[in-house]
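Listed next as structure tokens is one chain, alone, in the form predicted alone.
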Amino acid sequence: MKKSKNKSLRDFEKVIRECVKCGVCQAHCPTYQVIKKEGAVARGKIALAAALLDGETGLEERLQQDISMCLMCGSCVSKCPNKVPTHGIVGAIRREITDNQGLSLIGKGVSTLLGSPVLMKTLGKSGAILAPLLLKKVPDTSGLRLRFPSLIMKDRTIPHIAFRNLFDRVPEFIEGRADKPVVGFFAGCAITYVYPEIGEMMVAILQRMGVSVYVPRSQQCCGIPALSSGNGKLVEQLAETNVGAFRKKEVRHIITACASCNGGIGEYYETMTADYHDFTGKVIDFSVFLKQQGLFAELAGMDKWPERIKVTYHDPCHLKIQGITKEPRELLRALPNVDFVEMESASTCCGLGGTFSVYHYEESKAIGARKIPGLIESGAELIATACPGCIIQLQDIINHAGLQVRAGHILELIAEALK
């Protein structure tokens, strides 16, 4: 039987035990906040792990519903004295029960749809053309102009779907300055599919600094929704690929501007049993890679604006779990154009979490309300982000609550002072 390049629960036994049950992850937990149930919080998820492996409790429904009430915003491991890691302890649980019990419906859908990039495509084209004509408008103001109508996700609205994705619009390949080195961009479903616009205003900044640009077409999604859903293989299937579509052309780094991205490909693949160290260890975020080519310190040199606009900071747990949180907000502060200001609750999760929004979408909203006092209060513009699932979820949370907010990628603000 061939082994699994994912962690089984097993392997997680040795931190599992290092669990004192000291509860200060409970003021951390996002579902916890909101449902107050033991099961939703760490400690609550680390008992039925050890339970699980002792033998004491199978993969019954109760334990299922338990395990399901988990962003794996690792908020709880940041917090946690003995750095015990329950968002991959609960993966880990999911990928049992996904092996023993399989695919849960929208599990099915979810993977069909991230294994297939022929489907992806033509869904993204089909979707341009029919969602006008399906989902409901909403006020042009909100910067989602779409409502989802399902019975799962009742009023949920989603931003325009592009007709044209990111590989329709940029080149494979694109040479840069003989001095300069090969870089590889990691562009993720979100930015593919869903705003290749940012996708295009990194590869510009790139150009812009004279280095080679790479973004290979057999790229696929990171594997962060397949991760959420419990489906090891499609993981291991999608890693493979990714591992491999950068082994084409040699590449110094690989850049990532989508947080979920950045943790699935550098983070989650680094945990992995295969030996994918060599291109883990190439991944950066597009700040990180900013600053260290010293763009930040052109940015701060320009004059400022006259006439700039009021953004904000969300903190995308994804970078905020692997201590990326000073470098986009010092972007920020550098860029000519823009009057920063931190708000209350900035690295609070906004209650995404993958697929949970699908399954738990009432809790996934509840989560996200509790940013808006803080973005009132802070008087932005603008929220800016470095997820564009966090830029879905956040504009969401905003419409709801009616506020002539809009939420946007930080790209979007460096391309404006750049022009």
Given for the second form:
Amino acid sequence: MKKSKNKSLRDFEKVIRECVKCGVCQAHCPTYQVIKKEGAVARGKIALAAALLDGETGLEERLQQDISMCLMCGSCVSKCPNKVPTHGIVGAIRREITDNQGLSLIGKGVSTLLGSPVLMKTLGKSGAILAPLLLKKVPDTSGLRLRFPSLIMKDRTIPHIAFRNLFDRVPEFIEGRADKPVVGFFAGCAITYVYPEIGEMMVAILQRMGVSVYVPRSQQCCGIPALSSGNGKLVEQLAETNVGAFRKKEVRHIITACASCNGGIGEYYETMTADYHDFTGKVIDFSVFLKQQGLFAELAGMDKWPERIKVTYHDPCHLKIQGITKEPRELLRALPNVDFVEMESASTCCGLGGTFSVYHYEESKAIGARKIPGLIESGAELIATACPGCIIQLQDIINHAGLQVRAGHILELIAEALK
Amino acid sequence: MYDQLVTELIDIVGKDNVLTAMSDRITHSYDATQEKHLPDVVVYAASTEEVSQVVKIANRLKMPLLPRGAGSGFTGGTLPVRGGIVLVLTKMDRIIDIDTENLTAEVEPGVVTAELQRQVEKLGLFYPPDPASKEFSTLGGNVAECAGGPRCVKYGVTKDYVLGLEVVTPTGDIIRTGGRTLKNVVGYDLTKLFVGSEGTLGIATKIILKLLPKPAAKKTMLVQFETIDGAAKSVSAIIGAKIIPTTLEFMDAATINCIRDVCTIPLPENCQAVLIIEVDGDAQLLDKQVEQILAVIKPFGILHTKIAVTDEESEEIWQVRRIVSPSLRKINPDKFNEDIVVPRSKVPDMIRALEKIAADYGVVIVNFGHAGDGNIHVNVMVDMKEHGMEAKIEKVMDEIFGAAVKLRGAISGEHGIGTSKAKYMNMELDIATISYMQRIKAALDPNNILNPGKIFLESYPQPPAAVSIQEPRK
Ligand SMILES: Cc1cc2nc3c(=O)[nH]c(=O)nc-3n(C[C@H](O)[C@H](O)[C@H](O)COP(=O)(O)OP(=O)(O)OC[C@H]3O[C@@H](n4cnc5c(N)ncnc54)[C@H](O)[C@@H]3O)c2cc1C
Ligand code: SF4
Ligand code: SF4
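Same protein, the form predicted in complex with its partner chain this time rather than the form predicted alone?
All chains and molecules follow, beginning with the one already shown.
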């Protein structure tokens, strides 16, 4: 068999042994905090990983359930004194499970979802169930199919699939000023198919700066949902395609406006046993890029609007664990059309977690619901974030709580300010 | 029999809360000591009633039963060294009530320490005990180990805040100790007996805690010293001057070496010791207190003093303290972490004794901790792969504990005895005292089911069997 470009569990052996069982991760693991069982926390999973390596247990059903109880959010990693990469280790175990038993078994943990009559009422108003028909517009390899398989997500509220996707809306290449670099834009599935307008705004902002923008048509899903469901082969295939897509033109940066994609094509590809470093080194979150380009200063210099919207911020895990927590907030503070307020639990996970919410929708909602008291207390009308996955999940959580708050992308606010 | 046990347990707590798979046993086989002992079955309880019924089964079957909180203990308290049932209490995590008139809180044992602190602080109240593990350790575990932390210099340890308990006894009865009042002399003080009993005498299922008004303000400073002796003398001088800061933490040169590279506050090479001093109270009085402290420690070779003005600066100072533990691994792979305590005036003597032991045996000993209450975290950093290290470490430990006891200190200030320190108990306590404790244990837990093999070594003399006076003479 050809050696996989994904790391195997064995490749993680050294870091697995570095867990000192201190239990610090309990304070930061969102699944542990709602489930309160050791199998749900990073320490428990590391113990299982070690036991698998030592042959003390096999891939038994209960182990699979525990391993499925992970959002791969990495919250535990940044607070772990030894930086044990639990999200990576969980990914490796999930790949072992699928390698052993095929993909379908991963779905074994799918919890039966209870219909909620109350919710059905809100549904009509605030969103629609993703119709299988609409999903036809989305490629087979897209993570959207893994994340929101409509059949089993009975009471989830999600937005419509857009009629015209991003690639129908923006050209593949937009020439900018000669003295400015060429930058690539990696859109990701959610922006391409669900929120193409966010992608358009990103491109327009870049255009306004004078850079040339390259949006290769051959780019695909970043692979995070596939990674989360243990489909190592699909991750490899997607990585290869995406790296190839941005080889066709010399770009200085590859910009993302989706935190998960950033974590996927930036962080995860970096760990693969392939030479993607040239690619991964260019990946940059839009907030960091816009700061570098001086947009924050420009925004801060504008006159404050008399009527401002009260906005709070949700930290997407994939940015938080890279330490990108200041830039989005600075951006929101700089915006003339926004009154920024901090909320309690801003940095706790929304609960989406790759494909986690598909298999564990009830837990996923419970994790997200932990943000609600802080959100209410903040008095915000809009909860802005930097990841479309979080937006979908946050809006669902808000709908379930019956609040009148909207979840949106920071780029919408920038676009409004620059209008 | 195993199947019968599992069926009975499922009847009590439900199927989802009885875990029997190999992977479940593995995930409940350890705590922060990193030792590993597999339990036979794991049970998650949701109420006092459930706890009581599970205990009754264990007692009937004479099966070991191990209460477990967050499993962050440093002395193996929750390890199933003889197998049995691990009874996890993390799901009993309700704050039952916070009484703002009487300044008390009643909680279930699985409430995480910091969570209670956050909730009471919202109401202008304060629960002082602050183990470094407060963000994840449970109050049940804190009560069982009588946890302490930096703030204990001024505010005392967990036992000073427990007013009353609901306890499931080793035979499954439900009893109540103490109450909601500050004064209570009705009968024996069972509350104090349970606090620190490491889950060997009963399972706390409700805890009534004393709260204080939240201090209005605090001020933090970091002082760098030329010598460890200067820092140690400063501690004695501050206390001698009748000033009780909230915290008085110290780090020695070996500790500073570990963190210099990762620390945001510059710590030059000639800085041989650091004190972190915090005072709290009325905002107007704080500046005066800081001045007083600085005047008292002035003669002891100070290199630099940083006084935090903003909350961020204070946080930066505390971060220096928090990165210590995780940074130690850099020296040597194996860490023997002890938490001896000596009368606070003896801190300089203890530090000198530790330096001598390190030199005599050629091992690295890193010391930091709560100088203000004499509680020193002694970390002997070695590589166990080195030839003869095992024997050497035994001797080093004997010497360290010996030195602490000689200075009229104790072999553990906060972490407890568990399995890790059981063999050193007799260095501090005489046989009569140990046997008195064992008789209490034997009387309350006749089948020795609750956390057996902890605190007491088997080799201690067993109490003589009770003889009935009515027994007819043969
Ligand atoms: C990084 C780190 C830092 C630490 N810092 C400190 C510190 O500063 N100060 C300090 O004092 N300790 C510290 N500790 C040790 C530990 O956190 C404390 O001993 C804590 O009180 C244990 O709580 P737990 O919930 O984890 O209990 P566990 O480890 O689960 O159990 C500890 C003991 O309590 C018993 N127990 C648990 N719940 C109950 C109950 N409801 N009724 C009866 N018995 C029960 C168990 O059987 C066991 O014997 C630290 C540990 C770590 C890992
Ligand atoms: S925080 Fe890290 S080292 Fe500590 S138990 Fe969790 S994974 Fe292990
Ligand atoms: S990656 Fe997230 S969900 Fe998974 S163990 Fe770590 S903190 Fe918990």
